[in-house]
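Let's start with one chain on its own, the form predicted alone, as structure tokens.
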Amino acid sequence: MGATSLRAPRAALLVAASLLVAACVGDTGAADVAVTRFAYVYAPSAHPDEPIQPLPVGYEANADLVRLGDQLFHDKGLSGDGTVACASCHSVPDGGDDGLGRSTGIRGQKGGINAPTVLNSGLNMAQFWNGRAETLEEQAKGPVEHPKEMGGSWDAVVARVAADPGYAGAFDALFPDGVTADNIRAAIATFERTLITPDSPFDRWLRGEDGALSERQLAGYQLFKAAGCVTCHQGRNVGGNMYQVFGVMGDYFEDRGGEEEADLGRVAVTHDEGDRHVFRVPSLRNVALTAPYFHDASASSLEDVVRVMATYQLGRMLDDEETALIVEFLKSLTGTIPATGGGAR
């Protein structure tokens, strides 16, 4: 079994004496929960009363399991024809998504919704736009067997992984029951939890570095709060911790030109008409890297995003300068993108 690993940027080491550790263990279904135990490591905030708090500065996890999950995440062999990996739609160096309005799956098929970022996804209350998966382990079940995504089967994935001596040896060293679907998903989910992006200018400011934000970024943050954006976009992930209807102050979908299947939101999960057009509020972390925006990819720029949100969520019009200030604040949420092995087999 690999030793516990802590990855943290240099800034985190300066506050090592006062680090706070918070456990985060998903319902993995794996045979050995101790192997999959995961904890984020936090540094104290210099602004504890702010509605947004810093991301973790590191984590504690089984290093061997993280490396295994990294390999599986980048392995196209998990798809039905060996052409698509998790990383195909969630490229870590490129912001955790693919930059496309609709992702390309097996046999060149297009998906029906804008792929969300995998970065900082371990801090979300649920996964997918409609929140149909409560954990990253549960989220990992779907794409492998989705006919337009990876187009395979879990039985085939388990057989293929078990037949690989390198994989089989790694699983045997970590889990008493070796290669199973649950253990594969546990490895992928553990790796995904490591994909935090600390040390953004805004996080550095939250931790007490007064010069980390420009005057315009700080003014944009104050406006972000005053305008009401922070009502839904708060917490460590600047979102990801609540559900909200898209179109509180106006009918976005009628104005856009009509409703499509991807617009249903939570109602597709709960079958409660009150959940129509209700989505998990997306995280704004690294949002400058993840265009196009919204579940329907209808916004191509941050300026478009701010104007749409102001109109349909807040019921107000922002002028060009107000819009520009909020965009400057959003840009300050770009953190350090984690390095990955990307070691596909």
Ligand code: HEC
Given for the second form:
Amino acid sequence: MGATSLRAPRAALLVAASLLVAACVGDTGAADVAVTRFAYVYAPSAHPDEPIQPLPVGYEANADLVRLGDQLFHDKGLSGDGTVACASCHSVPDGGDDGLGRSTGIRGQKGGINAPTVLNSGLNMAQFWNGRAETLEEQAKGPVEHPKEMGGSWDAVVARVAADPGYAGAFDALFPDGVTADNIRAAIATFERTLITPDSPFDRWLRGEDGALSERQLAGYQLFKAAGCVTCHQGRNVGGNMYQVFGVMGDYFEDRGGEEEADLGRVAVTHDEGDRHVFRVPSLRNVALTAPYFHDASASSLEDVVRVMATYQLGRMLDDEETALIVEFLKSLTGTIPATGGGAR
Ligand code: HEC
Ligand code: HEC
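Since we've got the form predicted alone here, give me the form predicted in complex with heme C too.
Expanding to the full complex; the earlier chain stays at the top.
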């Protein structure tokens, strides 16, 4: 089915979805589980032994719920003063982030950490740099009430959405309990899960198209594996499936000039000192589109990032040619960004 399922009648989608084992959804908090059921559709890999596997090529979801989530994601009315939407900091056509080292929230306030992309975020094992939200539903609670991001309240969002006949009608048609905070977050999270970017040159190569990678990209991939990058950046999302310390082979934070709050990593979640400077390994999908890099946005080019990673994560120096080859491989991870923004307001 794949992306064409978006245009299929809703009833057919629900039947199709019910035949599949849902790949990723935990307890969404939403009342009607059938409406929020979501499953990815996978194509076979021609290289099943590789440590990286292709992204899903499609998904099964309720198209009305996805459309509603798309609209809400782009709606500035979810913020305290009507100026900031999720999409303000996560612009899907631009790579799912804002291209800034520090995001700009309500009343021009600057945040404290680099905004990650929402593209392929449904494939990560947890959300945020330190993994403090387990699901996209849980993640979506945060930004609306964050004083420096959207500066609003969920009570106000529910009241506003319920007062809008277009929204209210759509929620009533999908959920027995209509507009609730959980149902709004279920819509946003379901929309986010659809933001997959298949068909990158690397995915086409994994799926068996031998000419999809240039010789230099292929050599870069071999080096990415041989150098050890793949021990952390692996799986379907080339990352997103484990926690690792930033600074395995050296004290990155001391060398940078001291530690800030955003550098704590998972210790802020687990309160276990062993988790200081431990981060969820980021996905490298579409990484060529999402500069600047690292949670502290300290690197502005992929060449810089590769050198920092080699030094602090692997304890080795890469020469300019090796660095360039790995960058070529990273560029082969840029896929096709889905069209969104339907019904934006
Ligand atoms: C003012 C900018 C801003 C706004 C508005 C914003 N975000 Fe974010 N988003 C961020 C930043 C910064 C982070 C990283 C925070 C962290 O890891 O501590 C983030 C993280 C995320 C993540 C986690 C991605 C990952 O790989 O870990 C998701 C998903 C996300 N935001 C979705 C949303 C949604 C949905 C909304 C609207 C309800 C939203 N964001 C509004 C800046 C923003
Ligand atoms: C020991 C695990 C580990 C190894 C090995 C490793 N990385 Fe990383 N990588 C990480 C972690 C953790 C981060 C997040 C650092 C941060 O910003 O807090 C990261 C971040 C990155 C980023 C930035 C992503 C972004 O969106 O900001 C890139 C690119 C990257 N790594 C590429 C590489 C390359 C290339 C290699 C091999 C030379 C490599 N990594 C080796 C764990 C690792």
